[in-house]
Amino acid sequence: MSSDKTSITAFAPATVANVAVGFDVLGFALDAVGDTVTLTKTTDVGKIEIESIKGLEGLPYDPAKNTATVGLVKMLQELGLPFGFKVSIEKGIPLSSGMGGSAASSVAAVVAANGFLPNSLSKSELLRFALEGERAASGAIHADNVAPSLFGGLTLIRSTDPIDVINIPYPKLFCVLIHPDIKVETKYARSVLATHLSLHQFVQQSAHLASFIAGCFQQDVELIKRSCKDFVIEEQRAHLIAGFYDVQIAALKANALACSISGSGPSIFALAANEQDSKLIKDAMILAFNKNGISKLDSWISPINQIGARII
């Protein structure tokens, strides 16, 4: 991308984090929805100004507090860039939805900024700046939303210090994502989690994570189905989502390979082996939510996004 450009727009996809078996270490990107950030270069060195925010109300215009610009501030400072930015944010991801909205905004901003650099940074180098937005949103650095949004595909985060992200191969899968009109703050959803687990839980979850990864490498849908179950986090957060277990049972009865909480919730995801199943699964999940008094919701069917964030 030419550094002579005066305005650059980038899109970053929504994500499903944890993927049931991989709390804080697994995530995948979606095709169906995401956030868009436009940066306009200015002569005000080091200054960032948020001009507009569309799609959601009540988000801060202070660049030091908005998740889209926190990483951008750090990027300008560390790289000593001889310009500033005016920022326009278009939110396609609902607030506190468990769909990686904070991560997507942060990722889109640094990807757009990268387009202004004469020598572009690698995605691994961009990741550490994008993670600042996640820190601002949840109070902790975890890359299971940021990494898949940036890299695309299904990602395993071995480490954030140093950064080590591994793209995992996978068979053709479809994701059904249902977002009920409930707010679950990420910080609160993390605060309800126990800080210790039993040896039995550790062994059980470790085995399922390992076999899920094996199933992905082997393109073995049945192994993925047997493995993608959460024995640690799900039961601690299920009460935050009205009708969660009813929705999960309905999805599995409709031939879902797996169904669990997307990120910290309240969105619920299900995996399907084909598009036909995914439509039946979506209808079953929506009906289960309706029976639990939740009629206002959004839903998507999406393949896994293989590209990740990109300049548009």
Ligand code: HSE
Contents of the next structure:
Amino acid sequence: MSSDKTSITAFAPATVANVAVGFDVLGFALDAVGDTVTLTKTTDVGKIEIESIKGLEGLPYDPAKNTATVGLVKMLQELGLPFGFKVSIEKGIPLSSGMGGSAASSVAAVVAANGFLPNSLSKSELLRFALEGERAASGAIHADNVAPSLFGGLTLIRSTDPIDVINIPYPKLFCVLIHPDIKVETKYARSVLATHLSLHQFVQQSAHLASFIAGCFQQDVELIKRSCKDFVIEEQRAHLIAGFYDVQIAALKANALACSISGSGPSIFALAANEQDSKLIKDAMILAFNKNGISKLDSWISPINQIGARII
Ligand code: HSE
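Having displayed the form predicted alone, please output the structure of the form predicted in complex with the named molecule.
And the full complex, kicking off with our chain again.
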């Protein structure tokens, strides 16, 4: 459905990618935080101009370089749309935080643009445009932030070429997310990873991913707890986050079902079975960060966002 409006604003939620158990293939969206993009239609056909960026400093105003607009540029070109856009970006997600900030801006931009189309595209069709922003940010196509931000819920990405995203049902869970004031570039966090893993690691990780997914389908919180573990990536990135293992131990002691790196870090997420646990887990994680000299941090408790990006 097209809109006669001249301005459309869309919100896209932050995400926790990997979810410990599914590197590059699993992610969920959060309710508590996200990015907002407003598009104003102009008569400059094919032209995109970034008017304002609020919430973060130092982001590029060149539409070919800003992850919020890379997908939008492609969308305008490919669909041959007879207009252009002025773009205002409001970043709620901190930079290089492991909370899917590039993905959320990119998703919000294409969802807002979709509101102007005479025949709007499905979210599945929007995904490939939004992924362009992610490619620009991290140098690789991985949809484990973009897909949950767009669709909401817990998503499994079977393939990005062709795109095949599966929505996984899940029991009621709370996510605790702590963002220490450290920056970790996704490109760098990917460059530290070994390109091969042992047969033992492959067997161990695939068994845990499969049983995690089974636990979600069966609403079996204890199975989720036994399964949500990372045997491959976490140990290679832990050194990028001061106090990572102390924070993880503190969360698990406080009854977290799982605790690991959110995306490529430095944020750390934990899963809790109920809200009361989530508050205790959050306090324990913050204290552990404090003991490691990190007192500047943001924290959120959020249910899993069920609807994903939306026009507001
Ligand atoms: N799966 C990606 C990674 C998410 O861990 O590198 C980062 O955006």
